[in-house]
Each structure stands twice: as C-alpha cells, then as structure tokens.
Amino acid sequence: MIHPERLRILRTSHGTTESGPVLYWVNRDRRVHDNWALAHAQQQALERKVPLRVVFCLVPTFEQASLRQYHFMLHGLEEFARDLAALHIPCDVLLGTPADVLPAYVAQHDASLLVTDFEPLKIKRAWLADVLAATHISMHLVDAHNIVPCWHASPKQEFGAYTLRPKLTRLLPTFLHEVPAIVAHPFLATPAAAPVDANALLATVRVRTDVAPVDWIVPGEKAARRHGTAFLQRLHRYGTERNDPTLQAQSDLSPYFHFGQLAPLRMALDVNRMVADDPDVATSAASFLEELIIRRELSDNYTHYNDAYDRFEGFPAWAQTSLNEHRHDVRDHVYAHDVWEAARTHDPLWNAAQRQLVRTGKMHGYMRMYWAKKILEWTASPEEAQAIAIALNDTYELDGRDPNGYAGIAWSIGGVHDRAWFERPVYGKIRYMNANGCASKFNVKTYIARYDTYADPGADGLSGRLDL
C-alpha cells in the first residue's frame, strides 16, 4: 500500500503487546483524506485486527503564536475528529507537550504501534526524539506532506530549485498517485473519545489574543477542498496574473497546507487531470505545480537538513561574507520592531504590505519578497532583520512557523536558494528590490489604497501567496 521510501521505521520493539491498538499521533497532517500516515496506521491496525486511535497533543503556547492561528487549527481539528468518529476511529486531544503527555497515553492504551507524520522543523524533531526516549513502543514515521518523501528526494541540503527539480521530476511518477481511502474501522476502540470542542480548547491556550481570527477563510478539510476546487476554476489566470497583488490570481491554499487540512498531493492530482481535459491551462498549471511541488518541497529540504534555517549561520557562505562586508554601511533608515509591526515606516508600499498581513493573515507572495528585503535594508543588522521578519510572520500569518516562511525569509535576506547579484550598499550581493520595480509590474497605488488602514478586513483579503 505505502511505498517503502515514504516510511521510516524508527524502532521495532519486541517487548510490547501485539494486541493493543495502533495509535496515530497526528502532528502536521490533520485530515482524513489523502493522508498517507493515517492510511498506513489503519493498514497496520487492520493487519493486526486491533482498534485504531488518533491522538493530538495540544501545546498551550508557541513563541510568537496568536489566537488567529490556534483558532484556525482547532476548528479544523474539531471537524477532523468528527469525521474520524464517523469511521469508528476515536480522536483524543491531550493538553501538553508530547513528551509530557504521550508516554502515559501509550501506556494507558497498551498500544502496539505508534505512527506519526513527518515535519522538518527543529521543535517537531525534538518532540519526536523526546517521545522516542520516553517510550519503548514500536514507532513508524511517514512523510504524508510531501509528494516525494523529503528524505528520499535528496539526502542533503540542495543549493536551489535547479538542483532539486530534476530529482523530484524523476521521482514524481512513482509517488504522484491516489492514497487509499480510510474505511470504517471494524475493530472498535474503547473507551470512546470525548468530542473535540474547539472553543473550549481555545480557552486553555496562552497566546496573543490581540491578533484576532479572520473571517475570509473557513478552516477544515471540507472547506479546503471547496477552496481548492474554486481555485481550479481560475487556474487559467495563474500563469499571467499570479505576481500582481491587486488581482485574485493566487490560490490562498497555504493555510490549508500548513495545518494539514489539504494535501498538496490532492491539488497536484486535480491539476494534472484538469490539464488532461483542457490543454489550454497547461502553462498556468506548470507555473502552479512549480510552486506547489518544487518550491514547497525545496523549503522542506532546507529546514530538514539545515538546523540554522532561522539564523544568519544558515545562509550560504557567499551571502554571509557579503553581508558581513556591508554590516557597517550607513542605512537611510533604521526602524525598531514596534515601528515595523505598526506599519509606521516612511514607505507607503511597505506599510500596505504589513497592513495586509495584519488584517488578513496573508500577504501576497510578490509583496512578501519586497517586505522582507526592506526589513534588511532598514534595520541595524541582517540578524535583526531576520529576527523581525520571522517574528512578524509567525505572529500574523495564518501559516506562520512553516518551512516556506523560514525559507522565504532566508531567500530574501540571506540569499538562500539564490545566487550572488551585483554588489550594492547594505545588501552586498543579496538580490535587491525597490518600489520602482514593483510599480513596473502592478498598480502600486491601487494596492496601497486597498490596505490604507487596518480597519474592515473584508473579502479583499483573498489576495495572497500560494505557499512560499
């Protein structure tokens, strides 16, 4: 059923029961459909003829996290649990870090196997290591997020899209296919799980409550599928209009991908079917698949193999050298974090981008590049610029703390996945952007007017980046 390269057997324990339930410790992939980790867990449970349970560990706080993100995550989780219950698969939510709450849960249910999904960020890898150290249960790790499993696509950090693209292209025929459907589980688990109440769980978290949820996007797997279908209806515009932030040409799917409510695999399969039926969309489809597969999986590669993905030391050597040589260049402006956050710089275009982020929880992909590069230009050091960009991203973006966010900021500020350009003050050899360049590509005045104030978020928040 599952390709062996999608699976990593972390431990095989011969001292645990074989008659206990299989547990799926869900982290990244909170959906019933198109979920290789859940499918593998059910296959293992069916072969053993034992119950299947799903467990989620709700960590009450994250650095720079906000109510906006927890609201989206937990309301999606509530739907996920209901859908699982309809298939006789209970879903339990444990309050606390995995190392603190999961070992006792494993022991309580006398589980025979723990399956979990792959996530490349350091904190998630640390959780996995802690649970491994605190338990003796057999454990399987499944990459249910990437179309080509991250560890199989490449054994090392890639220089850029140009080095990863041929590897992924060669492997796509092996991995780009449907995931078996989850069936009603015939071996019933006891005890039953309590219903997941998103609002009750929200009352337990400790995050910034001044960053409110947004209403232009609905959380959950069903809404994600509807959103993806709606995007396919305008896919023909993507190739020519995606870089214009005044138009609604991008997919706005990144929150669903980030919270695991929609599989990138599903969108790739649907786009390929659409091209087969309508070759006229092939150019736009190719552009979208480049972002969906190559660029997104490049971000996972970067964060998986480079532990300094959120620090200056994670930049390529040429970029570190160049930025160091220009470390003491005179800046035209130097702003502190609170000025950036409040969108009070001298630059109306930058302020508009920040306001879009604050109001909608999204920022158009083209503007994200400009936004991050100007933070580099108008802060005292590249380290401070990176820290400010990450903090704002992780507080306000619906998909904060995502590999694409870290990779995108590292590209803009530190030349990751890019090459050296013509040298200039402050930037050194990092690629430069300015407002005049933006004006040559789209109507800057229209964009600024749209986000002139923080008030009335409204449906215009729909413009946004794909995932990078």
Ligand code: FO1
Given for the second form:
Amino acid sequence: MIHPERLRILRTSHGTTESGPVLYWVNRDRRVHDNWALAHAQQQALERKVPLRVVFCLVPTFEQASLRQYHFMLHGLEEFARDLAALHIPCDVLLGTPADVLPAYVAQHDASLLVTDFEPLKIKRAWLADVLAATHISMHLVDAHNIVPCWHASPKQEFGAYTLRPKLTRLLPTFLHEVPAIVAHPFLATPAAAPVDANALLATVRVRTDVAPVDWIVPGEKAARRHGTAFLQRLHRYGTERNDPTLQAQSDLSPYFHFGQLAPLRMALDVNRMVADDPDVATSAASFLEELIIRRELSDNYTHYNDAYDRFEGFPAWAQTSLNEHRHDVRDHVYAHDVWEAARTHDPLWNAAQRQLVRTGKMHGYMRMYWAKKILEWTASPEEAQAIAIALNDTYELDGRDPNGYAGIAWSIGGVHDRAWFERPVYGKIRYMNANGCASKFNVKTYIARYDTYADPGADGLSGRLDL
Ligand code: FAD
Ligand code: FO1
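Let's see the other form, the form predicted in complex with the named molecule, since the form predicted alone is already up.
Below: every chain and molecule of the assembly, starting with the one above.
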C-alpha cells in the first residue's frame, strides 16, 4: 500500500464515471519497476475493477533540450511502452502540451481517475495546474521520484544539507521500502495502443540536431538496471575516487534518474543490501547515499519551494548582497556565450571540461563545480553567468533540465546551500575554486589531454558525437 504522505489527492470529482479506466499521465518516472505512481494507479484500477492506461505528452521543444536528450528519453519510452503492453496496460503518446491534448483524451476514454507523478520544475507545475483547470476528473499526485516525498520531508526551503539530512534520516525507515510489483492487468483496455516508435516520434520534435545522441550509454529501464548493477561492482572505489575526473568512479546513473528510467530508491535498497553482505564497502556506500539521497532530494526541495531557482533572486540574501557589492569589479576576462560554448577560453582546464560536456553529454561531477565558478569569474554579471551555465547545461548534459542542475548552478554561482567564505574580487563571499585546487586532487594534464582536440559546434557537424 502506498504511504498516505506519498500521495496528494488534488481533486475528488463526484458525478463523473466510476467505470471508466484509470489513467496514469507519466511525467517524470518512465519505468515499470519501483514506480509508486504506476503502482498506485494500478491499485486504484484493481479496486475499481477497471482497465489501466498510461499516457505521455510529447512536446516538440522543452527548455533548451536537444536531439541528444530527446533521443535518450524516447528510446527509453519505446521500451517502457512495450513492457507495459506485455502487462495489458496500453501506453499512448499524445503530441502536444498536456492542457491541449489531455482533456480530450480523458473524455474519449471516459476515465474515472487521473494519476500523475510529482515534478518540482515550474513548467511541469504549470502543466499540472492547466490540466486541473481544463478537466473535471479526480486527480491524484504521487511523488514517485524522491525516496522521502518532497512535501513530507520538509514544509519549507532548507538552508542546506545540514538541515535536511536529519529530517530525511528520521523518515528513511518509513519510506525506504520495496514498491509493489506491477501485475498483468486483469481488466483489458480498449482500444490497444499503437506501438511507440522512437524514431518516428523524434521526427516530430523541433530541436537542435547538431547536439547529437551519444552511444556510451544505452537508454531504457533494462539498461539502467544493468548499469546500476555494474556500478555496484566498483562501489568500493566511490569513497576515495569519485572526485577524480580521470577515473571512472562515479556511477554515471544521472541520465537514468533524470528520465525516470531508474529509481533512486532501487539503488539505495541495493546499496544497503550490499553493505549488509560486505561491511568493507560501508564508507563508499555512505558517500554514495549522501549524494543519491541527501543532495539529490535537497535539489528537489530547492526547486519545489523556490520559484526563482533559475534566477539571481533565488540566491540567499547574503550572496545577493555580496555579488552586488562586486558587480563592478574588473574581470580578468569577459567571455560571451559563443566563446564558452566553443570552449575557446584561455583556460585549458575549463575548455577540457566543456569539451567533455559537448562530446559525451556528461561532464564529471567535480568539474561541474569548477566549470560553473569560472563562468561566474569571467562573465560580465552573475545573472549572465547563471543564464549561460543553465543554457549550456540544459542543451548538452544528458541529465540537464533537472532540479540537480538548477541547484548545482545556484550553489556554484550563488551560494545556495553553502555558506559565506572569505571575500575576494568578483566572487565576493561565494566559495572560490581554482586550477591549483584541482591539481591537488587529480592529474589535470591527463584530463586536459583526454579532451585535447575539439570540433567547433556547428562548424563541421561533429560536435556532440562520441569521440573517446
Ligand atoms: P554519482 O556521483 O554517481 O552520484 C549518484 C547520484 O547522486 C547522481 O546521479 C545524482 O542523482 C546524485 N548526486 C550526485 N551529486 C549530486 C549533487 N552535487 N547534487 C545533487 N545530486 C547529486 N546533476 C544532474 O542530475 N543534472 C544536472 O543538470 C546537473 N548539473 C549540475 C551542474 C553543476 C554546476 C553542478 C555543480 C552539479 C550538477 N549536477 C547535476 C549534480 C552532479 O554533478 C551530478 O548529479 C552528478 O555528477 C551525476 O553523475 P553521476 O550520476 O555519475 O553521479
Ligand atoms: N516531459 C514531458 O512530459 N514531455 C516531453 O516531451 C518532455 C521532453 C523532454 C526533453 C528533454 C528533457 O530533458 C526532459 C523532457 N521532459 C519532457 C521532462 C522529463 O520527462 C522530466 O520530467 C524532467 O526533465 C525531470 O526533471
């Protein structure tokens, strides 16, 4: 049974049909396993003895997303729809924004309940409000992404990991449990859904195609599970090696989490099981769980409670004051968007990080901090720095347009979830980072050499292709 705090009943409609199917409008969590929204939708359908359908709304452009990300999302969706069909749960893809296409779909199926999953980003909140306004159907909202439901973990924006950590730690025993498996649905839905064809759907979107798909990571729920299992074999290295971008010690799971193809809950349960069998991995496991649970859920907290999560006004007051005091400091360099994008700054380390991003769609986590802080240092204003960082992140990162991205950029540039440091030019009291700091942690020359050559985005059509 779903914990009542994981569920928000948005509306109970009387006078609508009780015999129509339950619909799960999938937003963020496109997977069959470990999905509380799908499990709740099926539970409701079983209780009502009605069919269950899943529906996804595909929009032609989404917050600076490129072909790379749509490719990953839609190939994952193709597998999701196939696996659902095998369980007698049709999955339909509607083309258009939800408020434009869902009301007619709800009416066409004479649906009895609409279940959807929680997403803190503004665009998704607006979609949800619009669908509520444009329909009369009963609606349930389920947080299927966070281990501890975001709204239950805390009722307000938290100052930092140190304030959210005790709250999550207290609630984890209640929420860190297996999700009921989805069963073959006994009440058959008609009509069946057309199979999802990822390539045909890709032809409908209007996005930057020069940011091409990458082939080092395979989309979809099954590949995500394999990827997670392979990471567990090297989990013991995570504690000591995760901050070294020349090694492969991070999990590389963020694209799967972002597109909902893998549940953070799954990884947390598997890691805990592993620690029980092999206490030697406990230190690395604790570091990984700190990122996977505390830091990730802190980002959802930030974006859920702070509407200005992608703007200067979202920074804490001390940081805004300090950045304002240093607004007119002379910068050693001032670069515009195109110079950043083309990795043509004077700094070989920064350029290497940008090239890793452009080529692979995933910059190493440690380099992301350096990368964003240098954009602050060498851009005309903090507002412009934040906008450039968001634009590059959201266009090139496979895991971009995620609460983690907005929080990570706001941490680096605006002191969100951090404290005031010693005052220095341009940064004010924002934490500083430099190449010497990187050199004390890893072999900077090895990292730079790995991303040495560069294809200019758009100039020769090569940007974004995997070339490792
Ligand atoms: P691992 O180290 O294996 O960690 C496992 C999981 O823990 C990650 O997948 C992620 O869900 C979570 N996690 C790890 N580090 C963080 C963190 N610092 N904050 C919140 N959650 C974390 N993450 C994104 O998912 N999307 C983004 O667009 C994004 N942009 C970022 C931009 C900047 C400037 C910074 C500083 C950080 C950003 N991050 C972003 C957070 C972090 O860098 C990535 O989540 C991580 O590098 C992803 O790689 P991984 O899955 O191999 O991580
Ligand atoms: N969500 C949708 O509901 N419909 C879309 O067409 C869609 C496109 C899209 C493209 C790139 C991307 O990174 C995300 C996209 N999303 C879309 C959102 C995604 O499903 C997740 O809800 C969020 O990105 C997670 O924070």
